[in-house]
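Next comes just one chain, in structure tokens: the form predicted alone.
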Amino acid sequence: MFRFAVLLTSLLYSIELAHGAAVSGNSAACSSLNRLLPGKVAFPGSAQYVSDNEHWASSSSQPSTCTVEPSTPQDVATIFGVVNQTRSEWAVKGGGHAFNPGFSSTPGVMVSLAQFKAINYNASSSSVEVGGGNIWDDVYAKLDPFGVTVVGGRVPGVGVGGFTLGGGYSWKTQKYGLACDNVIAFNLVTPTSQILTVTAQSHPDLFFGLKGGGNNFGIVTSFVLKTRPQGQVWGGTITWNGVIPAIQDAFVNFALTNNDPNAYFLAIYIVQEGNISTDAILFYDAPQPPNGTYDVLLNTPGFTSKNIGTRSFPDFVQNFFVPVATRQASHVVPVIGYTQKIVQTMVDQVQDLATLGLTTAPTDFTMFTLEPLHKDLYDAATNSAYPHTPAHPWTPMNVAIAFSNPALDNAAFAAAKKSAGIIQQVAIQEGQSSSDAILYPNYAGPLSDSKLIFGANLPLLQKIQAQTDPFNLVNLTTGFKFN
């Protein structure tokens, strides 16, 4: 039946060509999809077109030839049939939080998963099926009344699909691993228009590849995820103007000595309009932390804002303020741990970046996020395309530049990568990184070497992709490719 559907799609497309539209592959694809999927395709000038192409950062958006909102896996299969016939460019957008230009945008056919927003909780199997068009905020809110949550994004607005397919570091990672480690099944439409439920038992190679392998195997319309018990949590943000030595010391001490997987401490340095500020993001996965966990931070005077308390997990995530970025360039520093010299280099670099003439508008900023993680995260690590095991112990530190001028795109990405490289060299000297350290794909800049994303997994991933995508459709879209 399904092979018939694929053949029918090809036949219908042949009929469309017979109408004589001598247009490019992108335009031909959009014309055919408009007839094959009536009411689901949008063109410039429509509200759906604007919404489908919109991203959290405008630098991640492109004007597509058309957009399409499939509502069933069969619709997605039809789209791949047309893409194969026309060789049109395409991309898929879930939540629209991708940093890198073209990673979820295209000048061709923009596939929006806006209609895949179901969230179905199954208490008996401790699982939830989540549509690929959801953001984590909505998943957390839906699950909260049941006293459970999932391993998902740490800040508001992050999409389920790209986050999970890129690995996914979470507030729950220290106890349960990455988001990809908590997937039970991927509901996938392959580039050959097959509709598959991919599990460790049914398709072990594909299951491995989808865990951190990005968009290289087709379009995931929904994820079946493990749910985890969740009660109230404690945490929030404290902000100080300037660089506070006591906070820097407390961060390094926490990174070196913390043995409690419930305890999290992110340090964020932001430079905006020439002024640097220090944020301490505190999280404890219980209503109160043990005495002494965060005493230095809570008692350091001079803060400009302090929003700390006991609250629900969804409220904690919503209270995490993320500055709005018009355009964003991002890169990653892979580290095992943090020393005083590494942190000081990061502080120096975030200020140096702000002097390069990239952040010219009042809303522009440079921001570095330091993310120490407890070693217990490897206890829950699974065999995945993105290596994260005791043999690959690097965790990500994020370098970000938010800017406004599109003419500065290339310079901003180059500057972020250069700054990350300077910090990584210091980390290597301190014994906390290496030249072949794995880069976290959800932070890595667009020109990153795939060998540093996937490591020794790359040959196997190339083989799996070739088997799944004999027409090589995934190379008509952008992302970290295997070839």
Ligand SMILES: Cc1cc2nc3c(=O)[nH]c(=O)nc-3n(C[C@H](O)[C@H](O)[C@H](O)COP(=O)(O)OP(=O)(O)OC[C@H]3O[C@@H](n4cnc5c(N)ncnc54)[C@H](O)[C@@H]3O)c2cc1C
Given for the second form:
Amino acid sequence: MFRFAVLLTSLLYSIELAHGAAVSGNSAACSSLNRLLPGKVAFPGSAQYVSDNEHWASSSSQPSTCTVEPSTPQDVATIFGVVNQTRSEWAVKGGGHAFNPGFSSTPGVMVSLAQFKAINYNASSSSVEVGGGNIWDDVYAKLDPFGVTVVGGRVPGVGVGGFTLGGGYSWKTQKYGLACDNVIAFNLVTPTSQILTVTAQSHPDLFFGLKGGGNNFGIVTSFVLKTRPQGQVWGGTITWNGVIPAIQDAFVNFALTNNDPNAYFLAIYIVQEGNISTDAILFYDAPQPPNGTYDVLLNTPGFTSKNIGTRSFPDFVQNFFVPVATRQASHVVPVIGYTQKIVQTMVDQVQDLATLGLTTAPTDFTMFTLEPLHKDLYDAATNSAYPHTPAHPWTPMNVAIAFSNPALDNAAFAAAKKSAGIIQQVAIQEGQSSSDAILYPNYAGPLSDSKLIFGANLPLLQKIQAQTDPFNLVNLTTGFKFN
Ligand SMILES: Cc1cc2nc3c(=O)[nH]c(=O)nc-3n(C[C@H](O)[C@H](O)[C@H](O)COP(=O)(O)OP(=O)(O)OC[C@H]3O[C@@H](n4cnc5c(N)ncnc54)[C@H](O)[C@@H]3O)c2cc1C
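Follow the form predicted alone with the form predicted together with the named molecule, if you could.
What follows is the whole complex; the chain from before opens it.
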């Protein structure tokens, strides 16, 4: 099968050479693809080219030589055949929400999964097959009439592909683990143009590798996911200007004592135009929370907005206001729990970062998201490329700088990493982190060491990648690599 796939794509490309195309590089790949996949390839100046290269953060975009929208796994196999023959650079984009430059963009062949939008629910197997080009919003909306949902993104717009292949922390994670723990099958096209259905039984190594291994094993055209029961939920956001001691205390208390896997409380500190504000994001996975769970938050006066209520799960997610990012520098602090000293350091750091001259436009901001999680999440954790078992008990706290000036990219990435490092040192002193703590790949900045992303899994992942990708095509795209 492997040899047949390689032979077929090589044959197609050889026929293509007979038509006079150049032999290597990005332009050669684009002109070949334009002939092999007519109507699916776009060049600068077209609307498809613009939308295929677009991302949530402008720092994650770059001009490609061409873009291509495959619509079948066979098309993806053809693309890998051409990439192999031309050694062109390439990237694949799902929902386009990568924080890091180049992770889903390229100067070469930009593969957009925009045509993989099918969502097929199977009630009898409690599963749904979701095309790799979907965002979670559409999956939730499709499943809502059936009273089910999936373990997916927490705010609007995030893609199924990158989220799941990087791990995926969800509103359902305390009960069901990460998104990657809820995958039944990956429909994968490997870099050798093999079209595989990867399950725990059929390809145990690849199945393990795809759960956190990102774009290192090829392109996933669809995901078969477990569905979970879903009724109405309670929650929303309360915002206060400034840092409110009662809210900070309530957060630390909740993070230390919450024993209810239905209850979430995320704290967000944002500094914009010199002013800090505090958001309490509340979620309860039932129409009403038990008395007492959120009393302090609901009764603390002085809020500037409060949008709490009972609603459907898709409405709850849609209700979030996501600040528009321009350029984005992100990093992660891996913590076990949140003490007063750790939270105070975070509050100090989010303000210090705002004084470095990086956030110069009125729309720029620094933002830290504190995401305590109940240890029940490990009950559903599976053996994955991204280690998240009780032996790896760190949950991610996100450090973000949204800025406008491209000349500040390197300074912003370095600043986000430095700030995260300062907080992590305090967390280590408080017994809540360690110097070898695993970094969550979907939040970790581009300067992160892969050893800290994949930990002791790295040698096995290198072996699986070498077997799946003998021509090393995944090193022609960017992401956290295994070598
Ligand atoms: C506003 C916002 C909110 C977020 N909220 C959360 C959250 O609640 N929880 C959380 O865990 N994370 C969250 N994230 C982080 C998010 O999980 C990552 O940014 C994720 O990578 C986005 O996936 P995507 O498909 O949208 O991005 P893309 O930019 O399309 O892809 C990200 C990476 O995955 C690869 N990839 C994507 N699809 C495929 C595929 N089908 N096959 C192979 N490789 C693929 C790309 O090549 C790229 O390297 C958030 C990010 C943003 C910007």
